[in-house]
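Next up is one chain by itself, shown in structure tokens, the form predicted alone.
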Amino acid sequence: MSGELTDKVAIVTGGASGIGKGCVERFVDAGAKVVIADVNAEAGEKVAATLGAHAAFKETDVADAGSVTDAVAFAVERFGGLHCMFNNAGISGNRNDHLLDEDFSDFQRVMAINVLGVAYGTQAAARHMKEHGGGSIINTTSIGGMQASRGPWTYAMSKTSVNMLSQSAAIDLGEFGIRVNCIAPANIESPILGNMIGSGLSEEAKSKMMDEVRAFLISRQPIQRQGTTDDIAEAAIFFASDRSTYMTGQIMCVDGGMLTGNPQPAGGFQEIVARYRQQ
């Protein structure tokens, strides 16, 4: 919807690449002024330069509370306010399928970025929004934090924590007109999955592997196509806009129905049932 975010100011953490970059671009298209908050200064400056006066880059380490607070202050100074905080930055961490093989060597780093980064962003934005009529806070979680499975252990724990943090914050901040909601992506065309499962591979090998992984994932979701950053951006624009003013504490799955269930035949189960029905 063109112009839906006109007069709104947003911060998107992790906005220099992947889902964050796609959302920054769509936010600007919808009329918002956007601060791209990211540790990657080169990529962030490049994105901001392509988007003109309605975008600005602020180097931000979400694992540092002061850095996040500075990003909020920058948005207010540069664009005159803050109406939406999209805590999107996150990392995958290591992947070990078996708990007995996991050494949790990256636990502190993953939790610092994926959980504390969201907590810092929620708090810093809410402190401003409380005094300025409220606003919308959007946190990126994952269906990996909503459905038990083997590994990646630390990543799943971090995203489960984001869900509880967000819903608790929604309860705490509602009286100030601040909404807190989550988007849970799955099988989106972004670098994070490849980084998680393809570490140590050549780029060519990683690319071939990811083609197979994507095809496998698509086969296990009701909507059988690859998800895109635009799919996430549509959800983010909805939560950032006035269309969602009566929604808080919600987790919106943008996953092609993956969490709902696998559409593939049940294989052995169906074969057993069919055999007995034929008797």
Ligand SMILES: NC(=O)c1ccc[n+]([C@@H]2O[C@H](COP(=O)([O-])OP(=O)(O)OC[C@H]3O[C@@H](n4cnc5c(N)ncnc54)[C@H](O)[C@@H]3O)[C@@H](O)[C@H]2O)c1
Second form
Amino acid sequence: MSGELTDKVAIVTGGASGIGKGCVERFVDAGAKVVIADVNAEAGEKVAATLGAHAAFKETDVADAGSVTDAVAFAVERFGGLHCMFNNAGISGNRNDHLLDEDFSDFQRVMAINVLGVAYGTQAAARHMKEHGGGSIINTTSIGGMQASRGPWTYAMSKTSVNMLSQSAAIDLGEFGIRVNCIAPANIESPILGNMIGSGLSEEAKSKMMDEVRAFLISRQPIQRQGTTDDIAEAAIFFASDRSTYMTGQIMCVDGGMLTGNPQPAGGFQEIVARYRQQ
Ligand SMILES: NC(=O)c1ccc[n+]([C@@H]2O[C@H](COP(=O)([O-])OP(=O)(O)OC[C@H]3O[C@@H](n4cnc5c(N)ncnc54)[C@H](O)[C@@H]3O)[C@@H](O)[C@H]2O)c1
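We have the form predicted alone; now please give the form predicted together with this ligand.
Time for the whole complex; same chain goes first.
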């Protein structure tokens, strides 16, 4: 819906790639002025260059509180305010199927980016918004932080923390007209999953493996397709816009229904029932 974010200024962290990049493009299309805040300067500058005067890149490390504060100041100076802070940057960290094999060597880094980064972004944006009539803070979590599973141990812990942080912040900041909501994606087109499980593989092997992994994930979703960055942008525009001014502390899953349940027939269960019914 074009024009929905006219007169709004937003920061999108992690806006140089994947979900963030897709949302930056859609925010600009909806009329917003957007700061792309990312550690990857080359990719971030490139995205900004394609979007004209309504987008600007600001090199930002979300794990550094000062850097995040600078990004907020940059948005205010460049575009005259800040109405939406989309704390989206995140990394997957390592994956070890078994807890007994996990060494937690990436724990500090994953937590610093995925949790502290969101906390810094929420705080820095809220400090500005409190003095300027409120605003909308959107934090990217994951269904990986809502449904227990084996594998990405630290990542799962980090995303659960994002949920609790966001809901606590929603309670704390509501009186200032600041809303804090989460988007929980799953199986969205972006390099993050391939980077986590494909390190050390050739490009060809990685691409083949990812085709299989995607097909497996899709088979476990009620809506049987891979998600797109546009699917996430729809939710993000809703939370950034005035259509959601009565919503705070919510976690919106944009996951093809994956968290709700697996549509695969429960093979073993049904076989037992069928065997007895035939007798
Ligand atoms: N793609 C999915 O299916 C999926 C599913 C669930 C959750 N997520 C979450 O969505 C968010 C975006 O992921 P994506 O899939 O677009 O991945 P991505 O790897 O394409 O994008 C992540 C971006 O974050 C940036 N970034 C990393 N560390 C940073 C730092 N310290 N400071 C600033 N920027 C930093 C990267 O440079 C990159 O541009 C993440 O929080 C991720 O956990 C993604």
